[in-house]
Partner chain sequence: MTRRTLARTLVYLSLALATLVVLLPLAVVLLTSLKSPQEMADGSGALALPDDPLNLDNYVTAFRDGEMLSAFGNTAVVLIAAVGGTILIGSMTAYAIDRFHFRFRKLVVAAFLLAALVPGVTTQVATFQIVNSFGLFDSLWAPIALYMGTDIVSIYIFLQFIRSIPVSLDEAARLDGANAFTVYRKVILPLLKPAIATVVIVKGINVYNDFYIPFLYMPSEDLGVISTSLFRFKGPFGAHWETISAGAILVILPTLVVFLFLQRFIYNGFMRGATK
Amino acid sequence: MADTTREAARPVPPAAPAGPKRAAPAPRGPRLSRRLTPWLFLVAPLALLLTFTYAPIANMIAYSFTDWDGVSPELSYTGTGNYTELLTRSELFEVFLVSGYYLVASVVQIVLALYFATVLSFDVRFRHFFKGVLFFPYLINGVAIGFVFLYFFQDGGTLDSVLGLFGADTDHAWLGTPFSANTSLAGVSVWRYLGLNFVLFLGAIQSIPGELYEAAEIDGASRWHQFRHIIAPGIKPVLSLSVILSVSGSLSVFEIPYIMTGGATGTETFVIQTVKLAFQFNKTGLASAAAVVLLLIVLAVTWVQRRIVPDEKVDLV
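Just the structure of this chain, alone, in the form predicted in complex with the partner chain, please.
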């Protein structure tokens, strides 16, 4: 509707006749091409967006009402059968309990990241070294992390050896029971992702003007008060972004448990289960229904979060 030619002309409609050059209608060719220009830039991005994001969502919703196995040309509509199966077969829903471990872990992670970001934004010796050490795990390959920690929790591995130094009992199968295995895996997840939260918080804290601290210092505010009244409000947007990332992250855990335990001893997460349903047991229909449920939960969480903490930074346009 508003191509650039018309947009330029719009503010001066009554004066238009006065400017004979501008009043002359633009030739049809260039005008059409102008209108097309933005679309030429958007063809490839939109094609990719539709093909790899929207088409899968649409297909997934369609599959979720069928009994399709993912390969055969035949499929029949089963109505809401897959959803009832999901809700009634409790073992399919139990995987969400596993997410609870990761949810608790992300609370620990955010608190630790906040603490280290606050401490390291003030003058501390070897600041850059500590920053690097805390952030580096985030950059490491997930499979390598999986192997490092498989050895860490191994019988007679790193953890047992360290505990042995303190004379503690060194015979503990860390990945042997569901509780201990999930706690260990969630701990690995904190180890891995702490650095990202830390760097985000650090960036937000550094963007708070320094005079605020000076003024607070003069007023005799303690470090805690500075944190409470200057830092915490200053980083609220990043904090709420981190919360939402951790909720959706906790629901979609895959790599670490898949690499380390393959989902054994009660460590199967929702995504591991979905991947197994779809690609090992050929239950594409059921897997799709599961994925739709996960997607709805994530969207609901995002929506709730946006309602509670309205984010002033979403003005993309």
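Could you present the same protein in the form predicted on its own, rather than the form predicted in complex with the partner chain shown above?
Next comes a single chain, given without company.
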């Protein structure tokens, strides 16, 4: 009885504090729907990408190993015969010399775009008006541009009429010789794509913190020093991207020369030649091989450019 009383009188130790309650796991259904929702939004874009991009590329690669004429339901496997013919016929690659005109035009285009983007990034009068003027040509359809400049450069056309007002000699076939024709076409390319590079550079310049310009002005830095030490380092990634786009575009020019000259007078580019092989000479297999070669050349040039000028994190602050 005494032992029982002592056990009853013994103090009871306090209970351990209860830890935080764990939230009940979400039901399986809502968790699954949250995981599937992003993929549902990607179904349509991925389907379009596969249908209109990767599937045609796969078919093009497959056709490059055949002698298909583009019409007949029958085709035979020729192995690497089309690629051998491409690599052994030097005249098929001579058209890349025409790309030199567009490469030079790309340099002029980038320089002009960078100049206008730098000037219009500062507070100048009518800057919004000039921004619209520079970007507007990029919004026009390429076919319309081709027809407009076809009349512009024709004999007795707009250019001859304007030059005649100043007493200049207008007896010149602007699209009649390889040099003048390619120079004229490259100039049209500069006019059309200047706005794209301008917008890229302008966006990159405007993303630079304004405090840097204020500090530079307090230190007495001129506009040139601001460009050299603030703008140029800040837009280096965009400048590298613009160079890649310009070089790849110069190698695959098609729209403007095809509409204005059809590849005549020494203006035929590699893409125009490929189109003629497929639809004029019915050599779709050879044309597919040429397209694959062009794709590999563009990828190789892009890789070399990325190796020479790698992406670097720019920290101006």
